[in-house]
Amino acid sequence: MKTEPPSCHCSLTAAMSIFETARAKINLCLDVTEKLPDGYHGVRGVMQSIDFSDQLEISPDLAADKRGWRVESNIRYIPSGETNLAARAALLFHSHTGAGPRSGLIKIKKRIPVCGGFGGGSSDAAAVLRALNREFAAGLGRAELERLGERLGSDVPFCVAGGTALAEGKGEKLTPLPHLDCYTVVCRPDFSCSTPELFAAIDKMKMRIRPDVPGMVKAVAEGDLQGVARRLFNVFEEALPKKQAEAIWVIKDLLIDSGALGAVMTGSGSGVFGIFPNKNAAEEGCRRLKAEGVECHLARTTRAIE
């Protein structure tokens, strides 16, 4: 990512901001396969990074005394200490190389939707991880980043470097697939979905429905849009509490209604999102999904970072 003013390794001052883009993600597929001895849950599907993004402002503060990270953002409940996953990357990073302040100040002009699915607070842990390791010459790299974000949330090791992706284990596990060029219509409904209620559900269910992983990687790799539609699915709309279940479809339907060839839900939610032919069919859905009081935005995917 570009950074004002250009970067001086040798001198750097407390004046110096870095600038990095954070990218929202989406499950084309998402599968929770097992519970693992440690708790956590083991999950299988296909991630894919777009252009709804946050804008991060990162300012180093170099002083040898000073110690601490703050977040400021234009969402107040935004978390500004180091409780803060971006602030936490900050430090994991000084901690891991070495290189880098201890202290600064990261400002997050948020646009991605908190508790949404969308990983915005991963995407912004990684996005430090990135715009440290560059400006600082740390010399990580992307894969030595990714365990690094593994450390931090099981989202963040795909949020490094986006893309399309195959993830396994508990989200680490990345195989990279072909781009898949397409635009979609983000919603985000007015409520937020418990992602360890939703575990919990899942735990207790026996799945009627799961994903066709196989097929939708196969269909990626082809290019295959329609084949694509076909196969979103989150096993997570299943343990949906039944209210939320219905905002869900009433979402979905109006995608498919705005012209989407599918739609689904993101993560553990509550976020939706359709998928759309082209650009102006995309553009158009956007526009209806407004009209009917629905807060979406237009996004087309996008590469993985190199």
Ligand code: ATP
The other form holds:
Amino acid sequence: MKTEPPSCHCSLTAAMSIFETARAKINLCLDVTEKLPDGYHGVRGVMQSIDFSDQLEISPDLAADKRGWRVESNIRYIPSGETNLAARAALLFHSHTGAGPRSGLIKIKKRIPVCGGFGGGSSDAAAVLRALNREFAAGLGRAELERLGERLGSDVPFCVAGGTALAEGKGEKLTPLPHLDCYTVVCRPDFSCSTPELFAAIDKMKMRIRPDVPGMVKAVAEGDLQGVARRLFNVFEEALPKKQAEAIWVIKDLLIDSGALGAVMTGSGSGVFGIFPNKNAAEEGCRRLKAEGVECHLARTTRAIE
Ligand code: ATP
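Take the protein just shown as the form predicted on its own and give its structure as the form predicted in complex with the named molecule.
Full complex below, order starting with the chain above.
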């Protein structure tokens, strides 16, 4: 049994905190491919990080006899213990590297809507991995952090660096793409979608239309915003129950009527976003949607973290 305190190569004391930003992701296009032998589904699409974020404050407890992570948040219904993805990331980091604390408190100021398809939990987990790796000088490279993240969830590897990327496999096979600079308005309808039910519906469906993933990759590479807007497509929209599909269409129509070049649902919903030709248009679009009573936020795409 180890008796020495957790290894810490930095100058942190128990009273110090680590701060990290966790950015939301959107899916510019998303396809569900084959069912894999382990029961998971293959996915393929282009992911993008945006400056719509949670703020994390990680306070390690460096006392050797303390174990366990707690999570506090302004959102009461996310887990407060070690089932929270952020706490699981801290535990995994310690067990994998032997570095960093075994216990502590993670305070999450959540802005990213929960269960909205914006990857909030995944991004919180990735933020914890990045922060602990940096502060405890564990020296893991981006690829290694992504592999760790894979053990926490299929969107976590992308959230490690964010930016613009083609995601394949279960979402963990990432090919970085050139930065796509644009303004978006992200909306959160007042209902949630069930991810397992959507996958089950997709399994039973004969998919008529699929996203043009190579076309999207090309449009991103060429900085062709109109081309990106034309190719926004998410197969999960096809699998939604009728009432939810109608509600998503109402918001997409509102986004288009408010100046968006295109609009689509993100992940397994129910979040929806539109992309706009410039900042002024996005601000005006956001204002109009708010006037219609839609919960929405202006966000700009972000580059990958180096
Ligand atoms: P994705 O787009 O990756 O499918 P999502 O945005 O739809 O994810 P999340 O907001 O990540 O969904 O939350 C999914 C579930 O994870 C919820 O049931 C939530 O209670 C749980 N969860 C665990 N940890 C967190 C966290 N740090 N933040 C948000 N949700 C969390």
